[in-house]
Structure formats: C-alpha cells, structure tokens
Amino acid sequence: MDKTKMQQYTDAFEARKTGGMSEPLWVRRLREEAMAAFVEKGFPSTRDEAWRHTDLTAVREGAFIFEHKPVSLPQGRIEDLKKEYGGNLVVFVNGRYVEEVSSLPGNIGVTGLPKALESMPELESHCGTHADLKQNAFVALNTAFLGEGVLIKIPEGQVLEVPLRLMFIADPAIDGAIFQPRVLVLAGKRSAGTIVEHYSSAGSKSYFTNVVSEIILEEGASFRHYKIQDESKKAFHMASTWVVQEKGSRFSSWALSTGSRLMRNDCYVGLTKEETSCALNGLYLGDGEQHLDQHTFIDHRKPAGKSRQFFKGLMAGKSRGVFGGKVLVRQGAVQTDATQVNKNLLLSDEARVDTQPQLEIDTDDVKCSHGAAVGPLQEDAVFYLRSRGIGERDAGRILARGFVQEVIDAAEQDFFKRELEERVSQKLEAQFCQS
C-alpha cells in the first residue's frame, strides 16, 4: 500500500491516540497491535487468493476523513423508525451509538462500548479475541480505532422475546467519511434472542462503513442474527462477523445485500464444541455497476456438528457479484454434516458472477456436500409466459421473483420475510427486468 495513502490512517491513529481519551491498558495495547497489523498488510489486493475477485482499488485510493461532527436526527425521523420497528431500536448515526434515542428491553443488557470496554474488564477476553486482526485488514483497522458501538448482553437463561433492531443511519456532511461501529454480543448459557443489523444511509455523500460484530454463544444458547444492507450507491461497504459457538449452541443468520458501490461481507462461524449446528442464508442483488462480495467460513472443529449454507444472487446490468463459501472439517469432528449451495441469475449480458464453494475435509465419518450455479433466465421459461400473454419485462419480473423466493423462506421468522418480500419486489420493479 502506498506510504502517502497509509499517512492518513497512521496520523488519524495518532490524533486518536493523543486526544486524551480515557481506556483501559488492554484496550490500548489491542489498537497499537491491530494498527502494527494493519499497517503492515495494508489493504489486499487481487494477488491475495481470497480477494481475487474484488478489486480494492477505490478503498485504497481513497482519503477518508476520521473526525466529523455528529448528526442529530429529525424527531419525527426517531419517531418513524418506532412506529416502524417497534420498541426495541438501537440506533447509530455516522457509525456512533445514540443512547438517548434508543428503545432498549428491560431484560438484556446494552451498552455503549467505551462505557462497557472500561468498566467490564472480563470483556478483555472477547472483544478483539475472535475476531482476526492479523488476517484481515479491515478487521485490524476496526480494531485501531476501537471505540464507537455497543456490548449486547443476553444472560444466562434470558429469552429476548422481541427482535432488537440495531438500525445504523449514514448521514454525512461531506464526503468521504469513514464510520468503524462495533458490536459484541454475548448470549449466555440457554440463552436466546435475535438482532437485526439494519444498514442505510440518509443523504447523498459518498462514504465509508467498516464493521466488525463478535457473536459469542454459550452453551445451549440460541441465536439469530438478520441484516440488510441498502447503504447508499456512492458508499462503500466492508462487514467481518465472527461467531464462536460452545456446546449444543444454535445460531441462524440472513444477509440481504441491496446497496453499495462496493461491498464485502465475510462471515467466520466456529463450531468449537460438541453437538452445534448453524444455518447461514443470503440474497445479493445488483445492478448498474454495484460489487457485492459475500464470503463465509464455517470451521468445524468437533464431532456431530451441523452446517447449512444457501445463498442466492440475482444481477442485472454490469453489476459484479462474487460468492466465496469454505467448510472446513477438522480432524476428529466426525459425524459432521455439512451442505453448502450458491446459486447465481444473470438478468442482463453484461452482470457477471464469480461462485467458489470449497469444501477442506480432513476425518472419516461426515456427510457434506456442495454445489454451484450460475446462468441467465430460460428462455422456454420466458417464452411460456409470453405465450400466456405476459409481456417481456413482467415475465422477468415474475421469474425473478420466483427464483428468489426459496432463499426467502429461509428467513424462518414471519416479520422479516415480510421485509425481505417488500424490498425485494420494490427492487425489481425499480432496477430489474427494466424495458
């Protein structure tokens, strides 16, 4: 990475460093290493194997600016978000926790990080813990500026009966503006509860988000975790979640990708103990010239642990989508059962698609498979519905739609199916199966 490039982030550190912000010997000891870490692997590029098919060019060229001015939202924007998705709302603005505007349950804990990073020393072994700085560049910057988020606590027997919605609003005043949140959520033992990372922009200034959510699960625990991305065009978008599961652990996700210019979401899930089982679901769609990159790693490492994976993209225009899956089976996790499948439509000439399902399998006694596709629309399909009287466009639409469905019926729960169902029909009309 270029030296000039690197200074702003280097003197951004610095100012950080000497702004005189009170914090914890071991929080600061963890930002000098995750910024040693950065600055020594920079950015990937497509020589890296894992980040072939992205081309992090944009990012690397760009200055973004670390320090900007926060931004109250409109009272009845606050009062919108509410009526709209209820009580239980914590929401951030330009990437920083806003506690008075917040709705929080009354039985699980939340926390602004600075609060719970300096008063909660046994946080020392989570926070940064999991998550691989050494890695993963944009993991390792997060971590240099370690600050801005929040802790979400579930304990030990607690049940969050209504979805906690962490609705993260960019509204920029100038362009170029980068925002690091942090979430680390810790789902104590038989424990359960589900959370929605809501990720959108308010304005129409060009920036950068950078996250990283922690999701540690104990024993017997139950979790989870939706997110929609429909950040603005002109914004960049790189997301790291890691989740460690112990004993007898559940956790399911579900990842829908509308927005960004450029956008990477990579998912680590380590089975660490006997008898878990993880569902990870997503839905990609692009247009124009978006880049949408979903990458998972799911890390069995003991016996009679369960993985499922299905992950659908649907492109239109010179869009780009890219899907890298990994399963790895660890020596001794027998009885493993793992399957993984991507499936990719194709709505124009010019969209492409790059699939890599891997499988790495090092015992006996395990059940996995894998498998990948991708192709346009089929023209008996197409042709059958004109035949009916459908037009061209419609019939796109309707086929669309079709092939979407499957993966949104793995959303399991009734009230984001429902969001997924809008926002996917609102997107095709707009963006799809245009005349």
Given for the second form:
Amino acid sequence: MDKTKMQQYTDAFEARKTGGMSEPLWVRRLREEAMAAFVEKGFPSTRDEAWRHTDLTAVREGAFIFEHKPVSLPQGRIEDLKKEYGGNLVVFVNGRYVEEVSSLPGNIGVTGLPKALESMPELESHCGTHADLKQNAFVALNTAFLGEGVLIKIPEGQVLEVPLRLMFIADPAIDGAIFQPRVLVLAGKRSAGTIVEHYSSAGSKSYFTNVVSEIILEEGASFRHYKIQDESKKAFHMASTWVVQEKGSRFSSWALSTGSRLMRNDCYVGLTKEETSCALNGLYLGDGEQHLDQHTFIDHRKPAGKSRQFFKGLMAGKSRGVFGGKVLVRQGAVQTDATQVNKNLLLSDEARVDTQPQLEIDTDDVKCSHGAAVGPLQEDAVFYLRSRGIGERDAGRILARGFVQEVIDAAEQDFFKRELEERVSQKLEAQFCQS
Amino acid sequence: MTDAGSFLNKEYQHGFVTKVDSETSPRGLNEDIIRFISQKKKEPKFLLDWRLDAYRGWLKMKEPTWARVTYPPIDYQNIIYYSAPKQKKGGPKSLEEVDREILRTYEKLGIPLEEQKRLAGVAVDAVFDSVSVATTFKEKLKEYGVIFCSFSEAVQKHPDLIRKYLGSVVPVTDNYFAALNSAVFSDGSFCYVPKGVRCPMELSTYFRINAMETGQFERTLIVADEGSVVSYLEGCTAPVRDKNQLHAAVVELVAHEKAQIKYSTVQNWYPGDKDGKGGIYNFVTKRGICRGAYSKISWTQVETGSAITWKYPSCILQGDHSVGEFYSVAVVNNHQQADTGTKMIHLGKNTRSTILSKGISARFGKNTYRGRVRILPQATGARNYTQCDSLLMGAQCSANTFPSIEVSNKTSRAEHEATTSRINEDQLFYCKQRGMSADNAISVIVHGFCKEVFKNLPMEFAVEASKLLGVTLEGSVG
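Okay, that was the form predicted alone. Show me the form predicted in complex with its partner chain next.
And the full complex, kicking off with our chain again.
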C-alpha cells in the first residue's frame, strides 16, 4: 500500500494514543497488535483470492477523517424511530453509541463498549479473539481503533422476547468520515434472542462504515442475527460478523443488502462443538453502479454439525454482485450435513455476477452439496404474463418478486418478513426503473 | 466401513524398465542445452528463437503455488531435458528398423503398434522418453490428406503450419510449466485434418517415460480445418522409480469453422508407492480454441495415475455457436494429489459448454476440482452447465470443489451443482445382501458413479479406463 495513504491511518492511531483516552492494558495491546497487522498488510488487492472480484482501489486511495464531533439527532427523528420500530432500540449516530436515546430491555445487559472494556476484564477472552485480525485487514483496522460500540449480554437461561434493534445512523457533516463501531454479543447458556443490525444514512455526504460483530453462543443458546444495509450510494460498507458456537447451539442469520456504493459483507461461523446448527440467508439487490459482495465461511470443526446457506442476488443497471461461500469440513467433523445455494438474476446486459461456491472436505462421513446459478428472467414466464396484458417491466418485477420471496420466507419471524417484503418491493421498483 | 482394507495392492502394472541405449543431454538447463536440443532436431531458426524466448520468459516467472498440492521444491537444474533411444543413422525407415526392445515395451503395454494389428484400427504415434519412435498407418492417412506425424517430422516437413499454429493457443509465457515446455520440448505429435475430412480412424499417442531422472516435455498440436472431424486418444505410462519425475506437456487444439475435435486421455503415470514415494509430477497445460462458428472441442480425461496431477484442459469458445465439453474422472488413492478442472471462456454468441467432473478420493488422497466459467458481455445467449461430484473413502482423504462463475450479460445462463459424500451405505448394503463381496459392491457403485463420463470415451479406452479404475481403488475399501 502507498506510504502516503497509510500515513493517515498511522497518524490517527498516534493521535488517539496521545488523546489520553483511558483504556485497560490488554485493550491497548490488542489495538497495537491490530495496527501492526494492518500496517504490514494494508488493504487487500484483487490478487488475493478472497478479494478477486472486489476492487478496493476506491477505499485504498480514499482519504478518511477519523475524528468527528458527536452529532445529536433531532428529537422528532428519535420519536419517529421509536414509533416505527417500537420496543428495544439501541441507537448509534456516526458510529457512536448514544445511550440517552436508546430504550433498553430490562433483563439483558446493554453496555457501551468503552465502559464495558473498562469494567469487565473477562471480555479479554472474547473481544478480538474471534474476529481474525491477522487475515482480514478491515478487522485489523477496526480493532486498531477499538472503542466505539456496544456489548450485549444475555444471561444464562434468559429469553429476549422483543427483538433488539441496533440503528446505525450515519449523518456526517463533511465528506470522507470513517465510522468503526463494534458489536459484541454474549449469549449465555440456553438463552435466546434476536437482534437486528440496521445501517442507514441520513445526509448525502460520502463516508465509510467499517463494522465488526462478534457473537458468542454458549451451550444450548439460540440466536438470530438480522441485518439490513440500506446506506446511501455514496457510502462504503465493510462488515464482518464472527460467530462462535458451543455445543448444541443454534444460529440463524438473514442479511438484506440494498444500499451503498461498495459493500462487502463477510460472515464467519465456527461450529466449534458438537451438534450445532446454523442457517445463513441473504439477498443482495443492486442497481446503478453498486458493487455488492457477500461472503460466507462455515467452519465445521466437530461432529454432527449442520449448516444451511441460501443466498440470492438480483443485479440491474451496471451493478455487480459477488458471492463467495466456503464450507470447510475438518478432519473428525463426521456426520456433517452442509448445503449451500446461490442463485442470481441479471436484469441488464451491463450487470455482472461472479459466484464462487467452495467445498473443502477433509473427512469421508459427510453429506455436502452446493449449487450456484446465474441467469436471466425466464422467457416463457415473461411471455405468459405479457400475453395477459401485463407490461414488460411489470411482468419482470412480478417474476423478480417471486424469485426473492423464497429467501424472504426463510426469515423465521413475521415482523422481519414484513419489513423485508416492504424494503425489497421498494428496491425492485428502483431496479426495474433502470432496466 | 470404508477404511483401508483387506486385500491390497495390485501393483502398478506398467512399472518395467526397458533396456535401450539412449542418448541424453547433460543435466540442467541453460541456453546451450536448448541450442543442443534444437540442433539435435535440426530445427529451423524461428523455432530456436521461439524456444529461447520462452526460456527467457520462464526465467522471469515464478512457480505457481495456488494449487492445492504439496511437493518438495523441484530442482530444475537436476533434470535431464533430452533423452532419446539411440538410432541408426537416418532414423527408422519402417517398423522393422525400430528397436525390438521398444516394440516389445509397447507390446507389453498392449498398444497396437505393429501393422499386423491393423484390425484394431488405431493409428498410433508412440513417444518413448523424448522422441517419437513410430507412427503407424501413415499411408492410409495420407490418402485422406491427414497429416499425422511426430512433432519433429512436422517441423521438417510442414514448417509453415507449425509456425502458424504453434503457441497460438497456449502462448509461450502462458504459465510457468508451459513456458518450460516451450523452451525444452523434445517431441510430440502433430495432426492436421484438411477441410471437410472426417478422419478415417481414431488417432492415438502413447507416451512413455523410460529413462531415469529425465523430464518429459512433449507437445501436441492438433489443427482441424473447416468442417473436419477428428478423435484423438492419449495414453501414458512410466516405469517404477523411487524418485519423482517431471512431466510438463502442452497440448494445443485449434478447431476452425464447423470442425470437431474430441480429445481423450487415460493418464496412468506411475503414482508412487503406497507411502507416497516416487511417482510422476504431471503438470500439463491443455487448451483448445474453437475459432470458427459451430465448432466443437470435447475433452475427456480419466486421471488415475501420477503422484501429483495439475491440469486444466480448457476451451476458448470464440466462434459463435461453438461448443466446449469437459468430462473428467479423477481418482486419487494413497498419497496421490490431484488439482484438476477446466476453464470455459465464452466469447462468441450462443456458445455452450458442459462440465462433468467426478472425483474419487481414497485413503490419504487429495482431490480438488477447480473450474472457471467466464461469460463475457459480448457472449449473448451463452449457456453453461456444470456438475461435479466427489466420492470419499477413508476418514483422512479430502475433496475440494472450487468453481468460479462469472456472467456479464443478461441473456446467458450458468449453472453449477456439486455434491460430496461417501459411498451410499444403502447401496452397499443392497449389493452385499445379494451376495457380492464388499470390494465387488464398491467397484459396481464406483463404476455407476463414473458412468456418465466413461460413456464419452471411445470404446477401447472405456474398457481400459474401467479396468484402471478397479486397479487403482483395489484394497482401498474393506
């Protein structure tokens, strides 16, 4: 990486050091290690296998601003949010957790990360140990500036009845801000809960969100992770979610990506103990010049793990969709049952999809499969609708709606299904205007 | 259940060494060695320059490391790059003059080399170590205007064709091993089928590495002119040696308008012993280009041998409506490693490609399918279908599937499906319950698994492939 471009990151790191923020020694050490890893590697290039289809030149060449003044949301906006989503709300503005406007459930602990790091030394064994800062430059960068974010702790046996919504609102005053929040979830034994991470933009400035989430599921825990990313088309969005599953735990996730100019969404799930199961679902819908990249990595380490993956993409305009999904079955992880499906529709001749489903299997007693497909809308089906007097564009939109419904149905909870349906319909409207 | 088993090890059948006087180059590689090879073969200057270009390009390149194979570093200076059976002056005029020992070798291998075996109906160009020793059925082919001869002969007799097509599909610096081959290749086969001719028989090359510590670098070039049809078979064996030997070949196919080329390989190089000692490193570049509209190239391969296989027979579908096919069975047992697959590059409109890959891993075998399907924006209406299945036998073997699909227009379709599992217990139980032994049952199931690929092989190859499969997997299950 260019030295002058690297300068801004090292400068910001130094500034933070002299800024006199108090932090425990282990946090400082972790940050230093992460910074060293980032300086050594820099951002990946398309020569790296995992980034072959995603060109990061725009990020690499970008100049970013690390320090920004806290912004407060207008009262009316907060009321709107509460009205719209009700219940439990954790609000972030420009990457910073705003406790005052958040409304929190009683039975679980939600703590701002700076406070949590200070007061809970036991976090050392979780924070930064699951997200791989050696291999992933964006994790390294986020960890190097660790400080903003939130810890969500569901105690043993507790059930979070109402889903917790994490609203990440970006409203920078100037172009080029970088926000690096971090989410840490500790789901205790036999606990259950749902969170929704929601990223959206308020203003029209360009910015860069680089978020890392670490989710630890203890024995028998059951956890749902939903994500909605509809940031403005001037935003870069780099996100990675790292899940560690203990014995008998269940994890499911659903990620909707409709926004941002350049997105990369990574999801790593480590099935570290026996009899775990996970299901990852997602949909990426692009138009204009959007570049949406969805990656998954499921690591079957122990026997009798089960994983399901189901992702669909729909690309219009000059957008580009990328899917990379890896299933690794290690030696000894017998009786693994893994499937992965990725299907894509191209709506324009300038859109493009690259898909790389990967199976890496090191033992014999397994059942694994993957399937990937890229294609246009079915001609017969379009013809059928048109012969009944439906215009070409509407016919396409109806079929596309049917195409995505299958993934939407994989979302287990009704409230989220409804929200998905609404958002997807809106996006399809925009996509078909262009095609 | 599917563990290392009771009855093992039918040994490598083709592991004998033939005693023939041979003429070899000194060890190592430098420009002088290349000049030596070129001079030995009395090559025109353009070819020497071409070799030297490749060599200089190779010096600047790095050995690729992305494949899922591991091997100790190869010392390229410790290889003998040229080894030829000593010949009477002027070369053999007819089969009678070819060294009896060599003919006996081919007899042992079961190749219909001698004219009396005409009934077999296969024209053979046999390559022994680095040089082509005999080509049968020349006269018959000549009647049809088909040129089928050793590469060296083609360089002498048809330099224009060589100049026109050599390196046109696989450029000299395409990759590390192709560049090495371009610099030092010693012989190989050349085939030209003129306009509108349907080649009257199947053409075949048999490769054999005999000498110790030599590398084999042969080059095959097949050109099918407008509307012609040709089917080509390739077989390989080598003697048992403790040391690893390098085989880096290049195969180029050119299909003009409405031409069809079918290229079938049964690769049975020495795979090393059961502890992974010795064996051939088979690093091969194979690529075909469908230049004209409605042309077709079909690759079929059965990979049972070699310690390491690294090869990706590919198709560049340039002509509109052209078709590319890839059918593969790759078997790894003991410590064998295979990283193989294909590339289908769709450039022309309405081009179609089919990929069918079956991988079988037993014991410590490592099998990787690596494939790439690229549909470019101008390739409207393109179609690809890919299926790769893996069968696992043994808790320590591995199977990887790494496809990459890139589609850049809205009228094309690409589909990929892959499954990995071990032998179905129900099927096994069914067979055993009817009185079959476990080995027999597995053999039946495995043949069923590979059937879709075998049916694309020419008859006599299909039989050989089936037998080979049985031999390779014997004792791997119990």
